[in-house]
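Only one chain comes next, encoded as structure tokens, the form predicted on its own.
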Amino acid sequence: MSASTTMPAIAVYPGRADTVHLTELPRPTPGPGEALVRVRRVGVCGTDQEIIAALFGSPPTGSDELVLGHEVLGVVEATGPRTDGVREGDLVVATVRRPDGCPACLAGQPDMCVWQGFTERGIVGAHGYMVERFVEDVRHLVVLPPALESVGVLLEPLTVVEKALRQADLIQRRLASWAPKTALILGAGPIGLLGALLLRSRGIDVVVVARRPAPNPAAAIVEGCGGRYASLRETPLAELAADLPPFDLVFEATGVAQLAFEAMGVLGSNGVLVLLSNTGGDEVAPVPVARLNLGFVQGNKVLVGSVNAAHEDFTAGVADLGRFEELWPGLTARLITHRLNGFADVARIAGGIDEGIKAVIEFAQ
């Protein structure tokens, strides 16, 4: 293909570690119901690093490459016929998962997929968004107001905790008195911090625990929204919880399976513990099963896993990003601590970031 018909992209060879490289894809053209989106910014997350490490990930059918990236912010450059609701110039985020036809997917809930045959942009069976432009069905695009341009790339990770809170609220319809006042968040990465902002915006008292002692950028964000930050290197979780009111809600977002079981021990009566981390490997550990079982039975507690997000979580996330700006102007943007230079910083994508929170790739405007 000539240079005029191709465009650059950042890809890996799935199943082979440390193979991040530049590649070329055909320049796309939107068809009926589709929009051509020029990429402005893409987030780099732990999932990307795990794909780079060959822990999982699969290419589209017929390719040995997978273009990375599932946290995208872009601008609609052109539209095909029948694209109601999306116009040229709109600032948009694209959703990640595409349905497989199972009953849940047919009901409009691909995030609750039963057959597990879905594809996910930049993760499973479909190219991602670390590319100059992409074409997408407008049903999978979410329009953001221009005022959210600086934080819009955080919408996709925010939807993870939007769904977690929505699921907890649905579960707690079993109670006539569900009005959570206290929450514990395990992990101070982007998911944990966005969870803190979300719960604080609802007036819930939030404690975020992570390994690194304060002061650090994550602790500053937690404190900036009125939460409390604590280091597990300084205080074990059980000891920390002993001096606090029972937790009505717990989000586990560390990727450390052992902490999920420790969190079971500090969840309050009638509480909900939502597991948000994918934990690979074969780690085993002793667990006080009798005590935990007794606590869950006598306390009417709930443990639930949550993954991906529905379109309604993206819509809710747009509103909440605006609310965060109203409550704490400029605080959300401080999650972005590293900005990589488009296609020139491929090596840094592979190497990850240190002493920061969130890295994004800035593409040419």
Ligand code: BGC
Contents of the next structure:
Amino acid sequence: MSASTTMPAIAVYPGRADTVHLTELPRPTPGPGEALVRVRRVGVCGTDQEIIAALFGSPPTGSDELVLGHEVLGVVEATGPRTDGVREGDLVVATVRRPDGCPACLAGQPDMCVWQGFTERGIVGAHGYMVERFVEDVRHLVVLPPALESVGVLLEPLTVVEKALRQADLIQRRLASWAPKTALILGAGPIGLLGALLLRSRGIDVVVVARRPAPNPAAAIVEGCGGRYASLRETPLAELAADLPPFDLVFEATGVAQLAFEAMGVLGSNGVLVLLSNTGGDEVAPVPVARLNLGFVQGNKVLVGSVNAAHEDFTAGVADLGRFEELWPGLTARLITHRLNGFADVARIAGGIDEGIKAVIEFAQ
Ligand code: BGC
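May I ask for the structure of the form predicted together with the ligand now, the form predicted on its own having been displayed?
Full assembly next; the chain just shown is listed first.
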């Protein structure tokens, strides 16, 4: 019997809601500089849900389907010629964004793309990783130590906050001394929680606020790394902040645009507020413009948006995942609250995860 020339993948028809389905892709072979990766596990995130709801996403040129998935962990099965640094058997994560020819991309910063003509695997114009195997240029792969097998699928979402912190640190070179002591994180989804682990690992006092009252799995993770969790249902943000020292750093990761503006009101002097939510829609809300403006001027505050991540954020993230394990053994893996069974569970991808935090799809090896 000859080996099959195709392999299964999970796709949508972008622009049409609720079209998650199984499809087939040609089985790829690695060329020079490329590796063939067998997919082990893929995370499902808010962006995937937006693509499924037809609010976001586009297929590769010439196709009406988009294979989903941008949070991948896999194992290198074969390599083409000239693939230094990546070997058969390596545990790898692939980055998401591929450059266009804009000045930022040409300078090696596709995460800062100016022309917005980039592609993103599993999101914009390029197939993602919910597939049996994929081929990738080894420059877009990051090798992880085997000890990080259980948490490696969280590397890509971690890089979002790695970049956020790197941006804040770069911006704060304007200060003769920048040693953040206090941080507020809005949102207790995977991004907010990974942000909490990252900032706590740097010794920063962290308060995470979200809607759900404690106890809940997210609050337990915040407390597990020595942070504080508070429910906005119980205490409004301004009231909560009034009882705490000023925040040097704020990460907004709720997906609720209005909270980005509320966060502006609780940022401390010389502080940085990093906005991380991709908010769809065209919601309008009243904003206390004079008070917020004055606070920013008088307090030398910075508001910055941040998307995607650079290769250096992935390598920093590998080191930090290891550090999280040393500091709080087993805690990071508790973000994974739902495990779906590969291609057989395709119907469950589009579902919510109730009180859970992160769903991953396990692919049989
Ligand atoms: C991904 C980023 C991506 C962004 C916008 C996020 O879910 O983590 O890599 O740039 O979506 O497409």
